[in-house]
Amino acid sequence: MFRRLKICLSLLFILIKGYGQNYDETKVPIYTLPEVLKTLDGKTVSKAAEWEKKRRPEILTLFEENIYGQMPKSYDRITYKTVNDNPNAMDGKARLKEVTITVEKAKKSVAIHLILFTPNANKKSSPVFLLINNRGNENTDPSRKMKSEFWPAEMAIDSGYAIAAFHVSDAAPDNKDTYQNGVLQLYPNQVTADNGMKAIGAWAWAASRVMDYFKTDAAIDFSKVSVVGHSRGGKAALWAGAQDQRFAMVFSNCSGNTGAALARRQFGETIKRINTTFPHWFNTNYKRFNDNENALPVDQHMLISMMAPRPVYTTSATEDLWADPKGSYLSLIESQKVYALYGKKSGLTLTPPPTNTPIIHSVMGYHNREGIHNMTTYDWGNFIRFANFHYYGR
């Protein structure tokens, strides 16, 4: 008894000491980012066409060999199984569809399940978000008997907008121990691999397999498909945006380190502390980086630049330092210089902007909402405004 009493004891003080981090602006350290323009061989990129020849494939295949790993194609077949259908859902406002999505390769497959309510009012095809879902089910309970600020179905419902989600259980446990029990069945050499694919890059392949569905659902307007995560899933969903550009739009709300932070800043959360606590995230080569930030290649601004020129939206909470808002808008500021190559101008201001006060007219959006590592209906409520504004000029 006293030893377990003990060992809690130690568990308490390390999270009340907070494993050391640094929360303090002045001790920051002095650091110089990759330039998200400058080629490997050392030329600048000035034109879009060149960025998306050269550069681009450059920094997505620097994170892939450094961070998220491999984002395997192939597999044998992919099907599609509606295994619940009600056409008349939140009180005949929306309709249900509850779908199976089946991928195959090598005889093993994986089943994502997926949970899609499409507003009724809509005579033509819906928009839609689509939540990579890190938290319980309960969240997005189909019957609505729950319901959950996480994700308010209701909300992108009344404001004509289709909401899905599915479960990263369904493609990754996020267990050290079992998260290979999932999409990496089908591409076991990805789990020895120093490079290979772990739980956040198999939570995006699994939203671009969603995006297949989406393809076949004439209920969904393809061409506006936008990728939502929280926390872990905001890294996943920054991460399925580089890799696969059919998603139009992106939310990444307080996604922190190897999300939407800057890791040079070591503010907050850092690369050692993210691989110690959860190795099953990222690849192995990840962990040459622990206390190392600087011999990185890239850092997250050359994420979010992959997004150009779609629009792309993150948040932070005032309360959230462990995920670093600063270094959150800061990545924004610096992918400025991509969506330029597009002619595309941003409203982001030169210092973070007041807290609860959003930046929506701009193709790169924000906010820092009063509150805690959480996802909220005032977070919701901006993605809707910001997708009004892209899609409908409203």
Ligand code: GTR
Second form
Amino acid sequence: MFRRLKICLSLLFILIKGYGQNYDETKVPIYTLPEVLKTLDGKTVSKAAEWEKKRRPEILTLFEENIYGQMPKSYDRITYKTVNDNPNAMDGKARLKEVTITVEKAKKSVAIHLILFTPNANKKSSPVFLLINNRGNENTDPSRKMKSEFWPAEMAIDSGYAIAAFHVSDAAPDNKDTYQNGVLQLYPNQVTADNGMKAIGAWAWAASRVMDYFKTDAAIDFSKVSVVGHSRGGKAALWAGAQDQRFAMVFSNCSGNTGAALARRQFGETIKRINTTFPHWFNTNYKRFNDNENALPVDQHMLISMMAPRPVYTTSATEDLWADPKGSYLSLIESQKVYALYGKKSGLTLTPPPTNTPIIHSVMGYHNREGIHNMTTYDWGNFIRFANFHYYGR
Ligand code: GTR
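Let me have the form predicted together with beta-D-galactopyranuronic acid (GTR) next, following on from the form predicted alone.
After this comes the whole thing, all chains and molecules, with the earlier chain placed first.
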């Protein structure tokens, strides 16, 4: 009964939100993906060194120019202020630190509030999961009075991992009229430039400033920092991982269009749809690809490819057709060629794995969870297993 009600509700959701989007596999257009290993001057890359020197930078620039915008690197000063420090949080299992990261440029500043729990059981530094939090602040309650599957801090601590989060609104409010009131105050030219940074770029930028902080904190194993994001946060996590290779791993949960899913399939959310509803997420140039996917010089498999050779894990959910589970899996499949340059063979199966059957023992991991668009302890449990496998071979 409950199950039926859930199905009816999701169908209703699709109808309301569907905007005439396609959910029929037989109506996916025939498409040709841009070749990830072919350089702009037509040469095929066959070695990791060529990929790193030539093709990867080309692809990064194409994504900056056409989708996510530039990633400004300069600022005058960065400072870290611990505003709360509790060595006996979670009944003594963890240390809680709240740190304000302030970045200044040309007399403007932006402050990112970081919440960080580190496991007291670890005598040495700990690997960490950093969440780019796009949902309510209650999901990352430092007092732990409120607990949420979206950021199951106790679960990470019990597994020997530190867990951290910052809220996207510190970097760029998720609003078309106010997104400039954050990181972009430091870089006002980006707001008007056609290839300028917008909200998702600013969130990824902020993740990198947290990375700067981690480098200064002896409780963190700087070589084992994972960036995690759900949906719009999952798009930002992938962009952060592409821009900043200090992130050892990326977890992108239900990220869909302009995240892990191939745009050319036009299944579920499309570029036109996302640019119309969220004009403040991507740069102005991206609007040129509304109803014009095939003109894009990239597709999202090339974003995943930029993670290579680092492990990357993406997820879908069975009732989240809006985010195109199949298109997200195909992105991974297409990226295998780049991992192969590093001699990394993935454990991906030819076709998407069955529901609730995670692919863990592979440089590219994936699962399609039963259920709706969300991030749950099922997802996190697999993130931890994937990290355990890659960091500790267990
Ligand atoms: C939807 C949007 C998706 C996804 C999602 C979310 O409305 O169309 O691209 O980002 O929001 O962030 O939950």
